[in-house]
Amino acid sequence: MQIVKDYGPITGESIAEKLNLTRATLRPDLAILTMAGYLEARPRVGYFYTGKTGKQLFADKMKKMKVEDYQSIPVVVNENVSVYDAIVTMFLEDVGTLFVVDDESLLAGVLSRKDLLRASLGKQELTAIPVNIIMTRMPNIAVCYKDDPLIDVAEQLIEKQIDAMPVVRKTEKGYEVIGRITKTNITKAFVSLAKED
């Protein structure tokens, strides 16, 4: 890398010649520096160097990661079931957070734990009060889309202090839930994305 910063552009030929090595000797080497985006490589003129540190690119990398590439099934439940069968859905599928929809499967709001930790407070009869009761409603409901940003969609769970967010396709009548991105996806996408590095 200090031989390209010094001389750059230069050709492989060369930066092998400056370290008394062959071209196929090196070939591997420049290939991992050039994927990795420490240098670039222009056909007929050689190799530059780009100038980011290791955390600018690892911030590049973050920056082009999508949604779509780290969600995962999301878990709905109809508007109309009983507070008590959410619970039980919640345990069932290990989530903590459901995506409510309603009779032509639009998204119509979402139950966070907190939601049905507070419904199960007092002695209310749990199986008798719907969903749609206590659930947070659109229009004050957070989404996102297959092709946002993670980054993005991971800074709004940060600012608006929740665990899930609905992936959601656009359609005449609202929006169809297609996924979920949770703080675990994040946690996940970050891990994977420092493993590959």
Given for the second form:
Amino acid sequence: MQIVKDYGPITGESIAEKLNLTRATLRPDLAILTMAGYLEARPRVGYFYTGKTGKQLFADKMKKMKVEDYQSIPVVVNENVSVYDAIVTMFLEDVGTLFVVDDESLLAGVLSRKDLLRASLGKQELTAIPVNIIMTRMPNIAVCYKDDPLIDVAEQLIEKQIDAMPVVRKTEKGYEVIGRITKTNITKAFVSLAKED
Ligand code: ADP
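Could you give the coordinates for the form predicted in complex with adenosine-5'-diphosphate (ADP), as opposed to the form predicted on its own above?
And the full complex, kicking off with our chain again.
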């Protein structure tokens, strides 16, 4: 790296010469430094130092993580199901957030654990209340897309103080729900960064 800093752009051959090594011996080392982002290789020009610190490279890596690589399968209920059935679904599917869809399978709302707890505090018969009465509804739902950077979704979860966001596909009629990003997905992504070679 010091040689490239001092003499770059410099060819692999010239670096090898300065170190009294063959180009072949050096090749894997140069490949690692290039892949890690410390050096850049330009065909017919040679290697040069990118000037990026470990921190900057780590941030670059984080920004490249996309929603679609970390999303889970969404759990959805129809807006006409009862609060009772939504609670049962939440337990059976072992999730903390349910997405609510209309008869055309388009996103209509979100149900969190506390939304369901709040509804359970009253004296009403839970089998008689449809979830569309108590859910947070469109257009107030924060959504994300499969190509969004995961870090943007993480920032929104913090900013809006919510646990999950539906991953959607936009159609002429509304949003189709194709995935789910929760704080757990973000935590897993965070751990996977540390486990990378
Ligand atoms: P909990 O209420 O169990 O702590 P959340 O923090 O996720 O769970 O939810 C807080 C409130 O925000 C709830 O009323 C819920 O309906 C709503 N909410 C959850 N997710 C979203 C979202 N993606 N967009 C808008 N509102 C949401």
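Positions refer to the first chain, counted from 1. Here the structure is a predicted model, which means the values were calculated and not measured. Between two forms, the rigid core is defined as the largest C-alpha subset superposing within 1.5 Å.
Relative to the superposed rigid core, the position of the CA of residue 21 differs between these two forms by 2 Å or more.
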